[in-house]
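Single chain ahead, written as structure tokens, the form predicted alone.
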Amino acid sequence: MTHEDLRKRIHEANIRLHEVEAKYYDRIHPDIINKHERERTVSTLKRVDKIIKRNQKKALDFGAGTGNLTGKLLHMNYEVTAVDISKEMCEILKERYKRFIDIGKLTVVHSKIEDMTFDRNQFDMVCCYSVLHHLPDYLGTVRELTSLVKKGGAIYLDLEASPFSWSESERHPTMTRVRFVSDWILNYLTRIIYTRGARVPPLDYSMSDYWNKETNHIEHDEIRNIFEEEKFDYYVREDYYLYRTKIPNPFFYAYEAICKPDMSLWIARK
């Protein structure tokens, strides 16, 4: 299979997945509505905002989904361009934030990255939250996104970790499994309550979540190299633990004490 064929298959898998998932997305990703994660995300965006020089408050949210970052940026008085490959996600964004569209503070663009037509050095802040694991050439995407950042502007990447990012011994497989199962049970129970018993149809992540393959996972050194090549004057990587349930999971605290962090983020200024 050629690289172009693989890219096309992954794009198509994501379009098919989110065509079904969009309606249920916020319900089946409880980390989005988890109080701790909401506060963490807002705090991170404020950190990024503070390091931007000559900030004109123009932001790009790439892979915006249902608006996890878009809504927060709008309430931080940013003019936001939200891009997503899913037509269904874009429709949710348009409906959810219609008043911001009406006053010219939000533009929703239905597009894959290869079709984006933005000028270089256009945005004060570029954000990409939990998106890169869906892409076959995530480094090419990072390079493209960095080119859109103005001089003095900043980029924020929040990254899903592949299950193969660390060895079994490093992650402590028993505790990882306990947390995974307990998260699933808690999410299942709260979803039944939250959706009043509504059934979520089967969802196939086998091709859309491309990093869930042993040969495909994030290379932080390569991301750092891109920031250096693109002349970013500041960059920092942070690893953290993601709360993956709507309500607290008591096993999480044991997991946190024993296992390495399961998520990473980068903040960089040009």
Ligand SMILES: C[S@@+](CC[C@H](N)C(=O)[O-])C[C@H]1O[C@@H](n2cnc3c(N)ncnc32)[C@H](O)[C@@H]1O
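Moving from the form predicted alone, what structure would you give for the form predicted in complex with the ligand?
What follows is just the one chain, with no partners and no other molecules.
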């Protein structure tokens, strides 16, 4: 497969997946929509906000989806440009935050991030959550995005598998399995409650989540190299444990005590 074919297939898979997923997104993602995760992202956004210099509160949320980060940024008084490849995701986002569109605080753009042409050095914050692994050339995109950040502004990338997720020597296979199975059972129960019996069509993540596999995964060292080459004055990767359920899972704490963190985020300032 040529590079161009691969790019096309990944984009098409994302459009197809999110066309269906949009309607159920907040109900079938207890891994994202839960109290722990909400508190973690709000406090991380506040930390990013604090390190920005001369902050004029202009943000780009790419792969914005139904507005997980966008909504939080709006409530932090940011003016947000939200970009997403999925028409259905954009429609939900527009509907949900209509009042912010009406007062000029939110612009929703239905586009691939790769097709966007923004003026350089214009955003105080560029962020994405659970998006890099959906992009054909995530490193190329991160490099492009660094040019959009103002001097003193920041990039915040979150919810990507940590390097430990894929390294056999760092995992504890039994505990990983116990956690995986218990999360699955709890999420199955939650799904019955939250989807109120709705029949969610089968969803195929194989091509859309292209870089979220043992064989091809996010290379965190390459991301660090970009921040280094683009002369960001501060950059840090933080690894953490994703609390993946709405219903408390007692095995989470055992997993946390025994295993290495499963997720990573990046914060970088220009």
